[in-house]
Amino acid sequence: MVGDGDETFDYVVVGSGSAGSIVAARLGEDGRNSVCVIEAGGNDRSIWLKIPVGYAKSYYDPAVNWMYSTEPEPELGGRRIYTPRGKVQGGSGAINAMIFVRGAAGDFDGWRDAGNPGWGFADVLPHFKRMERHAGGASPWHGGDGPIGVTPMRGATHPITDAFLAACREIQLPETPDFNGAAIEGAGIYDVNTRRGLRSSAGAEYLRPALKRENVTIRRHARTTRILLDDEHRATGVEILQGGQRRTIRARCEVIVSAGAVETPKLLQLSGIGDGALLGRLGIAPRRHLPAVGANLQDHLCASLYYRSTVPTLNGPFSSLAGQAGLALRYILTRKGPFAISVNQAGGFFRGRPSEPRENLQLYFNPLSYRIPSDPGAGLKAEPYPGFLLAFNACRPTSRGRVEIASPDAEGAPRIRPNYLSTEEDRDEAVQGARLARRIMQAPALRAVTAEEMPPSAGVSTDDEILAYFRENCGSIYHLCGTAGMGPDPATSVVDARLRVHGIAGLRVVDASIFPTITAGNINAPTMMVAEKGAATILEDAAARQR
C-alpha cells in the first residue's frame, strides 16, 4: 500500500552516475516506461563539472565527492588511501580525468570464459560503439553518432609529449595510433570523453536530455537506505531519506542498483543481501546469503616518477595567476588548449618483461608535475619548477579486497579494504613498472629534455628500494570495481550474466561492481558499456515476458 508522499514507477534506478544515467535514459527512451532515478547528490550545473580542467576543483569538494578513504592498508605501511567517488548527477564520470579507454579485447573474452555468456569482446563492441560519438566519425572500431563525445588528444598535446613517444620508439617499444582500435599495446596519445571542448559525461549526454521527457524523473539529495523485498524475495522498491523525511519509491518492474563499487555493496548489505555472518553481527536480518557482496574489490594502484625539465612544461602557466588567465582566455575564445583536455596526455600499455604473455603495465606521461596535498583545503598545485611526471600501474592486479558496512546506519561510511599489494605478483609488477619507466627515461629523446629525477624516487635503485618507494608513495587511480561480481555461482558472485542478483527477483546491479576482473586501463568507458548492455538486456527480458 502506498502512503502519503510515496510514488510508483515502472523502474527505479539507484544512482545517476556513469551507469545509472545511461540505464535510466535507455529504459525511458521510447516513452512507455516510467523511470525514477535516485541520486544522493545534487545537480551537475557547476561550470567546474563542464570544463575539463575542472576536475582539479572537484577532487576535494564534499559538495560533489564522497571523499572516502580506505582502512589502513597493511602492505602500505598502514596508510589510508584517498578514494574520491562522485556524489552528484553524473557520478564519478562528472569529476574524473576523462581518459577514455575500453580495455583489451582479451579482458572481455576473459569475462565470457569465466561463465558469463554474451560478454566476450565481439559481444560488447557494439555497445561501446553505440554510446560513442567519435571525433573521427564511424568506423569498424568506433561509433559516430552516440551520446558520448570521444576526442583524440593527438595534435593537441604539449610538445614535450613528443619526446616521450620518440623515447619509446628509440628503445623499440611498440606504438599504437588508437588505444581503442585494433590493438591496445604500445605507446600513444590518449582519447578523452569531451565534445566541443566540454566534458562529455553520461549525466550530461544521457540523463539531462532524458529528464526533459515526462516519463523520466530524478530525486536528488535523496539517500537510498534500503531495497524493499516482499515475502517471496522480490524487490518491490526502495526506501529513501530526503529532506529529513523517509519515503518509499515503488517499482512495478525492477529495481536497478547503479550506485558504484562502494555504494552498491553497501546498499545491498543494508538491505539484508550479503554475507550472513556480517549482517548478523550488525543486527541486520539476512534476506539472502550472498557472501560475494562486497568481496572481489579491485583497483589500479599507481606511483609517479618526477622530473625537472630543461624545456618549458605546463608547470609554468599553471603556477601563476597570469599564466592561468592566459590559458583560460584561450579556452573561452577557442575551446582549446590545456583547459580543454586532460593533463594525462600520453602513455601506453606495455609488457614489463618480454616473457609477459600480454601487456601488463599502463603508463601516463604528464607534461605537468604536481603533488596531491594531504590537506583537502590546499588544492592541487604544480611543482615550482619546469617539470613532468611519468606514472605507472599494473593493468590487472591480483590483490582482492572488500567493501563492508560498518553499522546498520545508512548515513555511515563503509569500510573500504582494497588489500593493495597483497600478492607477490602485484609487488613484482610494481617493480617492473618503475624499471620500465626508468628505461624509457634513459632513451635519448627524453634525456635531452631532462635535467634530473626529483624526490621521492631520485636515488632509488635496487628492487627492494623501488618496492619501498612504491609502498610509501603509491595511490589509487580510482578504478574501484568488482564488489558485486558477475558469475554463474552464487557462492562466488552476486549477479548472473544478465545482471540479475542471484536469488532476488526484480533486482539487478548495473555498474562497475559487476566486473568479474578489472580491465586494463581506465574503467569509465567499460562501465558505460556495461550500462548500455545492461539496459538492452532489461528491455529484452521485459519484451520476452510480454510475449
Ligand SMILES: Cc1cc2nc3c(=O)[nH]c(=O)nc-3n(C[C@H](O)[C@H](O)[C@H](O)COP(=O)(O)OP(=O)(O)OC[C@H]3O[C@@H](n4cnc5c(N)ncnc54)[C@H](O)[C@@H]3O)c2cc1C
Given for the second form:
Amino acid sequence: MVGDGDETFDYVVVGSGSAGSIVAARLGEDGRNSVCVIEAGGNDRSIWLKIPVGYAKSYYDPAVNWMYSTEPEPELGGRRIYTPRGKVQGGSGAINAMIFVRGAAGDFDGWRDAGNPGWGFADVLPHFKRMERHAGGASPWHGGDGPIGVTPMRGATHPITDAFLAACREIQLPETPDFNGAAIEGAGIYDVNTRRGLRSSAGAEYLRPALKRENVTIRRHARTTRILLDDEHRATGVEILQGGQRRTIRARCEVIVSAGAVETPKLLQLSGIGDGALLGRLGIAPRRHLPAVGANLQDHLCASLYYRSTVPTLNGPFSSLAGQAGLALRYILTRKGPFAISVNQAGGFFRGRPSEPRENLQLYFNPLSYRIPSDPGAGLKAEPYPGFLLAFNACRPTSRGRVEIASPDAEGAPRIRPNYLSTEEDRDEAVQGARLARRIMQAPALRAVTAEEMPPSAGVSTDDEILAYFRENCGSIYHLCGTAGMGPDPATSVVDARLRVHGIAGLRVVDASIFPTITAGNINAPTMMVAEKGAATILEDAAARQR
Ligand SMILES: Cc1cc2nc3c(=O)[nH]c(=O)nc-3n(C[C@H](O)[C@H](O)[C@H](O)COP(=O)(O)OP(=O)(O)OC[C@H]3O[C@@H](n4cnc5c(N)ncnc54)[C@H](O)[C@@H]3O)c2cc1C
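Now that we've seen the form predicted on its own, could you pull up the form predicted together with the named molecule?
Once more the chain from above appears, this time first in line as the rest of the complex follows.
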C-alpha cells in the first residue's frame, strides 16, 4: 500500500558514498530510469570537503562522520579502535585521504578464482579506466576522460621524500614509476584523486552532476531503516526515517544497498537478512538465513615510526599559524603546494622477506610528523619539531571479524569486531613491517637527515618488543570491507558474481562490503571500480529482461 508521502522510483540506492554515487549516476545516465538515492548525512558543500587538507577537519567531525569505534579488541589489549566513516553526500570518499591505488592484478584474479566469473584483473581494468581522468592522459593502464581526476604527486612532494626513495634504492628494494601501472611492487610516489587541486570524489564528480538531471533525486538526512520484502522474497523498496517521519520509497526494478562495509550488513540484518541465530536473539523475524552477512570483515591495520629530522620538513609550516597562512595563500593563488596534495606522499609495496611470494607490506613516508590524539576534541596536531614518519601495514591480513547489530533499533551503532592480529601470519607481518621500515631508515640517504627515532618505538628492538609496541600503537587505516562478501555459496557469501543478494530478488549490494578478500593498497579505487562494474551489470540485466 502506498501511504501519504510515499514515492516510487525505478531504482532506489541506499547510500551516496564512493559506490552509491557512481551507481546512481550510471543508472540514471541515459535519462530513462528514475533513481532515488537515500543518504543519512547532509550535503557536501563544506569547503573542508573540497580542499585536500580538509581531511584533518572531517576526521573527527560528527557533522560528516559516523565516528564509530570497534568493540574492545582482544589482541590489542582491549583497546577500541577509532573507525571513521563518511556520513555525508560522497560518503567516506568525501572525507578520505585520497590515496589512489587500484590493488595488485593478482588480487582480482584471486576474486575470480574464488568462484566469481568476470572479476579477474583483465575484466575489471576497463572499469578502472572508465572512471579515471589521469593527469597524463589515456594509456594502456589509464583512462583519460573519466570523471575521477587522478593526479600523480611526483614532482610535487617535499624534498625529503627523495631521501626515502634513495634509501630504498641503496638497500636494493625495487622501484616502480606507477603503482597503478605494470607493477605495484616497489618504492614510489602515490597518486591522489584530485583535479585542479580539489578533491575529486565520486560524490563530487558523478553524483553532483547527475543530480542536475530530473530523473536522479537524493533524500538527504534520511536514514534507511529497513529493506521491504514481499511474500516472494523480492525487495520492493525501503523504509526511511527523515525529519522524524517514517516513509516508504518503493523501487519498481531494484534496491541497491551501497551503505558501506559497516552500515550495509547492519541494514541487511535489520531487514531479516542475516544469521538466523543472531536475528532470533534480537527478535527480528528472519526472512533469509545468510550467515555470511556481517562476517568476513577485513581491514588494514598500521603503525608508525616517528623521527626527528635534521632538515626542515612540513612540521615547520604546519605547526605555526603563520606557516599555515603561507601555505593557504599559496594554495589560493596557485591550487598547488602541500594543501593541494596528501601528506602520505611516498611509500610502496614490498616483500618483508625475499621468500614472500609477492608484495606483502605497504609503506607510507610522510614528510610531516603528527599524532592522532585519542581525544577527538584535540584534532590532528603536527609536532613542534621537524620530523617525518614511516607507517606500515600488511597488504592482505588474514584476520577476519564481524559487524553485528546490537539491537533491532536502526539508530543504534552496530558492534564492529575486526579481530585484528588474531592470526599468527598477521602478527608476523606486523614485525616484518617494522623491521623493513627500520632497514630503510638505516640506509645512508635517510640516516643523513635523521636526528633520532622518537617514542614510542625508539629503543624497541626484539621481535617481542616490536609486537608489543605494535599492539599498543596500531590503528585502522579505514579500509573496512568484506561484510557482504561475493561468492557462489550462500553458506559463506552474501552476493553472487552479479552482486545479487543470494535468495532475494531485486536486491543487490554494491560497495566495499562485497570484496571477497581485501586488496593490496587503499580501497577507494577498487570500491569505485566495483560500482562501475555493478552499475553496468544492473543495466545489462535490465536490458536482458526486456529482450
Ligand atoms: C578517514 C578515512 C580515510 C581514508 N583514506 C583513504 C585513502 O586515502 N585512499 C583510499 O583508497 N581509501 C581511503 N579510505 C577508504 C575509502 O574511502 C572507503 O573504503 C570507501 O569510500 C568506501 O566506499 P563505500 O561506498 O563502500 O562506503 P562509503 O563511502 O562509506 O558510503 C556509504 C554511504 O552510505 C551512507 N549510509 C550508511 N547507512 C545508511 C543508511 N542506513 N541510510 C542512508 N544512508 C546510509 C553513509 O552516510 C555514506 O554516505 C579512507 C576512509 C576513511 C574513513
